[in-house]
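Here's a solo chain for you in structure tokens, the form predicted on its own.
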Amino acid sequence: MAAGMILCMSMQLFCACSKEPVYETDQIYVGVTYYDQSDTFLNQLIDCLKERLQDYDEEGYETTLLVREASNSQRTQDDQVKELIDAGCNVLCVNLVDRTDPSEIIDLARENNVPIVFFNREPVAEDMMQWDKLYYVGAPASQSGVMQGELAVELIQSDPLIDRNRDGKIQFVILEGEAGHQDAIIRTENVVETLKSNHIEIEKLGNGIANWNRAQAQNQMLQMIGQHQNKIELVLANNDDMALGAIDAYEKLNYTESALPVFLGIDGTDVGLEAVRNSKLAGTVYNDKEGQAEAMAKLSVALVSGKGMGEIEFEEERYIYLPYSKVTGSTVEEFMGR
């Protein structure tokens, strides 16, 4: 009997020690790390997150936000995650530098029982299964490419002058995000397929990798203009900053308005929307930063406080996707100042 009692007590002690601590507190310490501070959309998204977390202060929570940017270095970001955990953050929001290399971040978070909300750059599905406290908030990349393609189709079908050389084809170039980046690949593939599936005759003249950056896009566009001169009739960019960089290139070369191609972006940043309103961009695809920020804030609070998880709608138990919207000159005012 004595041996049995000792065994039972030992098993209870082992179970108690192996059980992970569960946060149930109204003090929410959110640590954010994102890939690069030059990304206009992410800066605006994080500003929205700050505002949404402040709203929870009025509901009786105490929220604190620590933000770090990784200067496009995965090693730096790994170190930042450790720093944020050591600083007391009890939930992390991570925009990965390298979406294929989150293992060290996941290991650090799991060892300290700090849940992670990945955002904007979706980790590989297998990595999301490494731990049950990993979540993702973003938007379906394929939808943005399809919508950008639909915008192009509508413009081409409504304005025959876009085909300036009257050859029955639309000569186009693409400005892509990062080489190998999931969203860049998916956006590019889907915009082209949408044009083809709507029976638009197209001819690709070139493409440039501009890393989501306006200045790099300007340089890439200057090179393509040098190669193709006035043949370019449509410029498709994976985000607004690169679309605006393409416009900068034409302005630098003093092209007249009648000689400009049609420009389309993605994200609906403040500067992108302003360009649509001023008819510099023919359209963009709105990436719902407000909705994503709200989802990130709500999920972060629920994960730490233990309240409200049942009210959150997930796909496959850990994904939250917010839909895109098409923006044109006739609808842009609906999106300004959201």
The other form holds:
Amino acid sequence: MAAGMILCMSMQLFCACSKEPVYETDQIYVGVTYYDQSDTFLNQLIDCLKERLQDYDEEGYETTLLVREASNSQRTQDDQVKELIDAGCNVLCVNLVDRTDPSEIIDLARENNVPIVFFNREPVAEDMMQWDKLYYVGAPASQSGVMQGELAVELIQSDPLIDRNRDGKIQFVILEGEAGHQDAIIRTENVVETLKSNHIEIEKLGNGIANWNRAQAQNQMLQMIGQHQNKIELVLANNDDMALGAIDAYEKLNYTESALPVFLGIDGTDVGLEAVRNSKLAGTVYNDKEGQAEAMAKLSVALVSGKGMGEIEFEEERYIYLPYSKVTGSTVEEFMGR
Ligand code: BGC
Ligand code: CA
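Okay, that was the form predicted on its own. Show me the form predicted in complex with ligand BGC next.
Zooming out: every chain and molecule, the one shown earlier first.
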């Protein structure tokens, strides 16, 4: 019995120790959780993160990456954070399911002194103030909307045939990402503003929320085509997957190429760039996943090892935003295989 007690005590001790993250170590255990496994952009971003972390192994660090997907449930994600901390992660990269509800995760991280790099789904400013070891890596949403608008303006000004019914106005629809996501709201506002400020006469025929998802976008688009038939001249999608879903809808209805509206996306995912190369998408706006992954890797390594923090440039001390770029048929090759 005594032996059993000793074993038990030493096991408890062992557990207690392994729970405490060790700081200023070159062993970087990164725990990632992201909102849903079906997201094309995030799957590619996380692949990039894997690669970038491996680069640090060559510099004498020992990196390990654990990835969880939260199946669109904040509850599940909260549990995953606990599990990742218990597994010994000493830094977390969190893509929130509900960007307005990070309190549980922040509490867990703070209790265990594990810093968090939020990414892609930006917590509100007040939540970022809850603790000083919270960071954010993403992209300036308004820029992507402005750039998509500029792409549309350039196309409309150079090709009078886009105004199919020659009424001097561009009839358009918008496919939006999740309600409440900073990128959906801000992209939609800015693309429309940019068209207006460039004196393009526009008429909005409809909009549909398709939650960043290709199949949902196809459904939304089928409904809008049902309502407006050939009147739609321009389809603005908050991301590439939804732009491709819109194209799927027209293909399903057997529209001929010459009867199609112009489609614009955002992201420059592999499938998005391929569609630009094939001229199915008139253009997209590159969401710099390589840059974001690099920033996440660098910041994670710096936070755990205590080295290199001084070299990182932040906005307001905790934010890193990587700029977008416009992609058209003539520049698409530069972005492929990045
Ligand atoms: C991307 C979308 C993605 C979303 C996920 C956005 O920045 O453009 O493709 O679905 O983030 O949060
Ligand atoms: Ca028109």
